[in-house]
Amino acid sequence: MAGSELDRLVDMANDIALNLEAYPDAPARVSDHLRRFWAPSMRELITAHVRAGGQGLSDTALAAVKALDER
């Protein structure tokens, strides 16, 4: 079960992220976005992904998850 929804966030992670990257501060909006949007554990689960490597996400989202994550 953790593993597809972890594939799910990680995916909607990245589209996030795909949408928010031409603004220069496209780290901070993602995490702000995760932050608001989406529920603690959602944000527990992807947030430890990162801290084991965070394979799957693109430069951005992993830069947003590690901002969220030192919050």
The other form holds:
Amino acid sequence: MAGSELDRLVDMANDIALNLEAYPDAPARVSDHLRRFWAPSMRELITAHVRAGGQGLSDTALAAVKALDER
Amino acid sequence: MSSVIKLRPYRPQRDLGTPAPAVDQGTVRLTVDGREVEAAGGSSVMRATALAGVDIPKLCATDSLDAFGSCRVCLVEIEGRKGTPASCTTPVEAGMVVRTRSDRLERLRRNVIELYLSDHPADCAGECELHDMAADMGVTQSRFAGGRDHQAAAVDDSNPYFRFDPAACIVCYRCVRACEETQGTFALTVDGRGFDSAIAASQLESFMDSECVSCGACVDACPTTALEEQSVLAQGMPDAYQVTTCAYCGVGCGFRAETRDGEVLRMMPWKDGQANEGHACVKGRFAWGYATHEDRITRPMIRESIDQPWKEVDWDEAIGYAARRLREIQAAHGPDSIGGITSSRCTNEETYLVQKLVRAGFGNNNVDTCARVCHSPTGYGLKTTLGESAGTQAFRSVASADVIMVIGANPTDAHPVFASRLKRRLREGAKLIVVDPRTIDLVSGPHVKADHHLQLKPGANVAFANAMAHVIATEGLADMAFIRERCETASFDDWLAFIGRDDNSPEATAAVTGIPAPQLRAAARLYAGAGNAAIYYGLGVSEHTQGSTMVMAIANLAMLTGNLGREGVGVNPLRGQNNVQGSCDMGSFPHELPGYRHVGDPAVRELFEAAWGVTLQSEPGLRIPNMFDAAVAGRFRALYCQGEDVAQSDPNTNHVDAALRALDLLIVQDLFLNETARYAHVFLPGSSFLEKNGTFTNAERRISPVRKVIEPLAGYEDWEVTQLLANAMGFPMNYGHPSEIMDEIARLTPTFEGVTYDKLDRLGSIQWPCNAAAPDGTPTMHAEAMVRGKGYFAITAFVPTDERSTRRYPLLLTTGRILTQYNVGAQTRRTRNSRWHAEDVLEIHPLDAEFRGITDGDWVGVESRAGDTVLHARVSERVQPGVVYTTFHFPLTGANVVTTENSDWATNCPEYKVTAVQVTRVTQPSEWQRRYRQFTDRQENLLEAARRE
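Having gone through the form predicted on its own, I am curious about the other one (the form predicted in complex with its partner chain); can you provide its structure?
Now the full complex is given, and it begins with the chain already shown.
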């Protein structure tokens, strides 16, 4: 069942990215959003997913989660 | 134990006869019965004398209605004037000399009284101003009795809450005028002429079958017992009362809970209530019987698994069991494996305590509230753009609006008392733009007609708002002086470049929105060209995948046109539940401490850590949908849920079912064994709003007192139960009264800094912010500057939802509310309101119905990719072709079996308003409904087992 939770987090991250893509600094804004509103357990799941390749994430979401992981 | 009840001896609310002058005209001095008095210019003589302590007899006058001058009882003599003018229709003048008593006046009044008494019952079972007046004047019989009368006329007792007895009616028109002026429904009239004159509902129908919305305004206005509450007829007049606040919608009406022998007899709208000013609706006025319904559970219960019978236990055992299990689960699965949900139906103080228990007692930030599924996008959107997570105006501000735009809200059903204010302003000439996929009552009704009904397609909100802004920005209609002074230049410049793009034009977006470009351009010009333009919006804005974006787009429109910071304008979310604003204010969101301050802010955290004596987590906790996902994944194991029915209200019921079943421990604190409680292991009996002290905060940020009227049926107010649980978990709480909790809130929350119970008693209610700068509160926000300093224009790119009509699911389902039922229906379903609405139905357009062979009343299956359910069809042109609509007040409807997990990108507020579905004619309930019946029957049996023991 963890898979379905991850699928949902991927969808959520993509939605956030899509809605902030109009800004030139979209990845930074997405990262900031994840930091401000996602529980650590959710961020850990998505960053682990990105370390494993980040399948399904949009470019902006991928960049944002990578930035999150590097902080 | 629970605090004491302080009821006041019963006396009717004061009636000054005519309303206060609408505008300030200074004061004048006049002489009344030889005494010089001062009165507001524009007052009637009747009002001025009443305020001076001289009550003139009256029958057709009441201060909630404009003067009518028909009964000829309130006659006075005025020096220098001929005859005996009616004091209700005569305005005061400087130097006027008035006599309210003389032999001539006495004689004239007695004649009138005797005429009325000649066709009136000898006794009235209730308050009768005619009988009272006759007694005051010593009139015991009528010289005119014995002629034809109406004493054998048939009584209309079709309405479940009040009856109409023509025998007691004096045809004073107060009820007719109340229905027009106060409520704005125009359901009543006087039929016939002369002796045949009689009050009639609609086209000579019974009250129940007429257009009457059962608001009670006619009953309140009636000077006799012609219109009388059934409860008064059955039990007699009240002997005591207490002023409190309604527990239904976000209007937050003030009421007098009137009691007899310690039991609630009726709820009377409080004339001094600043949210409602003496008006009410069918829910607040009449539907309070759920509080003592036989379904109430008043003893705590526990069980180890949901397959076991409940066991009734005492409070100590229930609290001890709950606390022990919570700690065991944390020990086994970590501190973050548990969480809580605060209730938007409970008080501010109770909500504050639950979030405090979670943050300080549980040691995590896994706390959320029902705003997650309604107005969380309002919080996000308004905080981002304006700096504060709340509406900008007082309700009375609508009286100064020239153009009113209602977006995704149905005020006549969901916020009826505010709707009456709004309709009054429309009758005065304000223009109306309705933006809604459905033809709501405001589009066309008695003396109300929308200048524009922009019947957009579900899911196209942001495209619509961008097109509006595009027109205003590109046609030179923006208020550049306001923008230069009040908004960030950089964000405006970026936004202007974005909004001016052709793809935001009405012509480019018409295919998406379904709104013809010329109509949208006309609406944009109307909104931008108004002196004062106000936006009111509801869940049709927030419950979308771009709910937060749409809220920001609305704020952009208001800033673009300079419609902020004064009366008659603003951005006004019509919030759903009585205290959803308050529950958000009190720190119910997992990322924010009370006062909307982020948990990551060390300075804020230190403040609370010092007060609470613990170290707080600096990271956001789980939101409700995240809790469900984590529960299914096995990481979230226990939930304390106070006054919230997630099993019925939250989307994708099958997923919620799986999550709740996965929990090791579910503690539900509620009035009833609601849908969520069927999955619970601990049931803690809750207390209704009549059984507690505290405060609610309504949609206009108005903090109003909730005062205890009866003892808690289960022995404790809800805040006391939370306190018991905290103490049992080893986190001490020692409040003796909710006022002490409010004192703590005020110490820790800048916007509540000046709030005290004493001040609430003195002022009646307070709109936050209330602090040194605004000691009596703040009716209008952003008056001098935006709360964030300068307004921020967010770029609101339209991102279509993934939920689109397809060949398999060709229709779009949208959901909403109806007047007589409230949200999940836990309260209203347990009242006689179900006489009006006994089941949820599916509205479908005649074209879509015909194509599917569906006729009115057929059983229809509604299927989405999430699930399917069955309900009756109502073929209606209220919905446009391609759109179907239902309400969600009954659990068996299973509306949320059909809704999906799609949610707002910023807040996870569910996309209730757009679900792609197929509708087919069927002959039997859905599989889900069969399973639901089996499950609920089994749970009812397990409850019965506990009661038998």
